[in-house]
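Heads up, the chain below is alone and in the form predicted on its own; it's given as structure tokens.
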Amino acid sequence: MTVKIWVIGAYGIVSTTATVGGKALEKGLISKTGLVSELPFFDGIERYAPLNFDFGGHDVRPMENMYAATLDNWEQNRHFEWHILERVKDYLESVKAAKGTALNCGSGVKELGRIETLEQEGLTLREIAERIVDDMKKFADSETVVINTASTEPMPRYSGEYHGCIDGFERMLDEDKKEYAMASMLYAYAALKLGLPYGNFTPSAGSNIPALKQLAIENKVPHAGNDGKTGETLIKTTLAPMFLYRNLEVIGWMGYNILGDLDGKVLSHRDNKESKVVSKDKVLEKVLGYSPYSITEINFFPSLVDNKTAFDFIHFKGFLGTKMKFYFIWDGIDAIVAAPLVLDIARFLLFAKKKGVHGVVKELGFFFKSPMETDIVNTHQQFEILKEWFSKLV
């Protein structure tokens, strides 16, 4: 049995790192450190989703194959040992991404360099969707999951007519209403149409519209998202509950994030950055039950490449009204903290499908900054929910 993962943004650093990690696990080259699904609480998942992987995907950058993309990412970051890359080179050379869409992906798309997209071929919206479906269908079997790791899109132009139900979404495709369609929606539509579990590791819309939630229910497909919780927000949603538990009032919370690489370049554009900031900024109110003054900044810092750094300042009030301060710095390699979660989410979604779970799997909220259909973002609560969900199904 092999877990097949179709990745949107296949040539990006998160996807390529997940691919290297997945194949390295198969070969016994690395430990299972970083994989939530390998904790003792989740014993038994290997019967439904073993640590054997095959990868494919879509991308809009014309590259020779996944090895060329991985090598490009590695040369900039050196984020794992060279010998690991060499041991999986043959496999990476066999994987070539299908041409994807960057429809309405914002001004940040130009930072990707030369791109080749389906819309550049003059295809209609329906034709783009059908091509994506066909690409996934050629790769997919009953063990396949689709994960979106592409660059962050701008906030969508929502339409009740086209996004409110699946009939409306289909009509949007037939009427070629491109202004209402986001690339992430089309990928999610294709996955759910084919009955493939879908995970949205980005803050983009993806399956988080009523039409696609309806499609997931009708086709009995599990899906989850949004926006992988990997760094500063993981710390924030783990630390903020401490203030709540001790009845300390958070007066203000400033988070200043700097990062390089393509992610940083894309997020340096205001339209692409907006949905990311919203995703990171909402968690405090959900954890604390009130909204302290907050500043969330994300800025491009080229020399950091994939080394994402965050400086957080917390001003809080204690007994007798005394004001105090707390500071922390998060300094992590973004792809290294994100890649194992791609494998985790794929495994849990495949497990969910085999257990007959469908629709939004809010119990997988532990992995996301903005989990769908729940306001629980407290990391401690999320983990307990995940453990309980798994133990009841296994």
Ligand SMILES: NC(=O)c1ccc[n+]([C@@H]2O[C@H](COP(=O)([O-])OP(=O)(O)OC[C@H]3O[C@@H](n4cnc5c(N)ncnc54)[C@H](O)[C@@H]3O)[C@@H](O)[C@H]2O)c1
The other form holds:
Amino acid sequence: MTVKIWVIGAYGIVSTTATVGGKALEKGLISKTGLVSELPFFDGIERYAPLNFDFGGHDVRPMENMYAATLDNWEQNRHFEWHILERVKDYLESVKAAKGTALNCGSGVKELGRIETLEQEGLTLREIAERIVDDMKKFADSETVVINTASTEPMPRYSGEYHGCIDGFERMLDEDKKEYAMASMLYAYAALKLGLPYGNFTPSAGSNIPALKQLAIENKVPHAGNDGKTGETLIKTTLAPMFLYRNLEVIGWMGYNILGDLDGKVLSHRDNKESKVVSKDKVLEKVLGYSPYSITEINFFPSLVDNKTAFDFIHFKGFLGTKMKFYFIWDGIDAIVAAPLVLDIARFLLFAKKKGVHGVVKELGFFFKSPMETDIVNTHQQFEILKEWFSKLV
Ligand SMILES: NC(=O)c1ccc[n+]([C@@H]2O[C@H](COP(=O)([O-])OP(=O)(O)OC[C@H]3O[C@@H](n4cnc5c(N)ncnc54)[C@H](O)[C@@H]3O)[C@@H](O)[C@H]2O)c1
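Same protein, the form predicted together with the ligand this time rather than the form predicted on its own?
And the full complex, kicking off with our chain again.
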């Protein structure tokens, strides 16, 4: 049995690192550190989703193959040991991404350099969707999961008519209403249409519209998202509960993030950044039950490449109204914290499908900054929910 992961944004650093990691795990070259699904609480998952992987995907940058993309990312970041890459090189050379769509992906797309997309071929929306379905179909079997790790899109132009129900969505495709279709929605539509579980690692809309939620229920497919919780937000939602439990009042929380590389470049565009800031910003109110003064900033800092740094400053009030301060700095390698989660999310979604779970899997909220259909963002609570869900089903 092999877990087959179709990655949207296959040539990006999160995807290529997940691919290297997945194949290295399979060959026993690396330890399981970083994989949540390998904790003892989740014993038994290997019967449904073993540590054997196969990868495919879509991208819009024309590159020779997954090895060329991985090498490009590696040369800039050197984020793992070279010998690991050497050992999986043959496999990476055998994977080539299919041409995707960048419909309404915003001004940040300019940063990707030369891109090749399905819309450049003059296809209608329906034809684009069909091509994506066909690409996934060629790769997919009953063990396949689709994960979106493409560059962050701007906020969509929502339409009740076209996004409100699946008939409306189909009409949008037939009427070629390109202005309402985000690339991420088309990929999610294709996955759910084919009955493939879908995980959204990005803040982009993806399956998070009523039409696609309906499709997931009708086709009995599990899906989860949005936006992997890997760095500053992970700490924020782990630490903020401490203030709550000790009845300390958070007066203000400033989070300032700087990062380089392609993700940072795309996020330096105001339209693309907006969805990310919204995704990071909402969590405090959800944990604390009130809204402290907050600043959330993300800026591009080229020399850091994938070494994302976050500075957080928390002003809080204690007994007798006395004000105190707490600061932290998170200095993470973005792809290294993200990649194992891609494998975890794929494994849990496949497990969910095999257990007959469908629709939004809220219990996977632990992995996301803006979990769909739940306000629980407290990491401690989310972890308990995940464990309980798994132990009841396994
Ligand atoms: N810790 C983390 O790295 C982390 C955490 C949470 C979310 N994310 C999100 O994951 C995504 C990937 O991050 P990354 O660092 O790998 O970025 P990246 O820029 O290295 O990779 C993105 C890839 O997506 C491709 N792409 C862009 N638009 C596409 C489209 N419409 N269709 C198909 N492919 C497309 C690009 O060509 C590129 O290969 C981003 O949206 C990021 O915000 C990352």
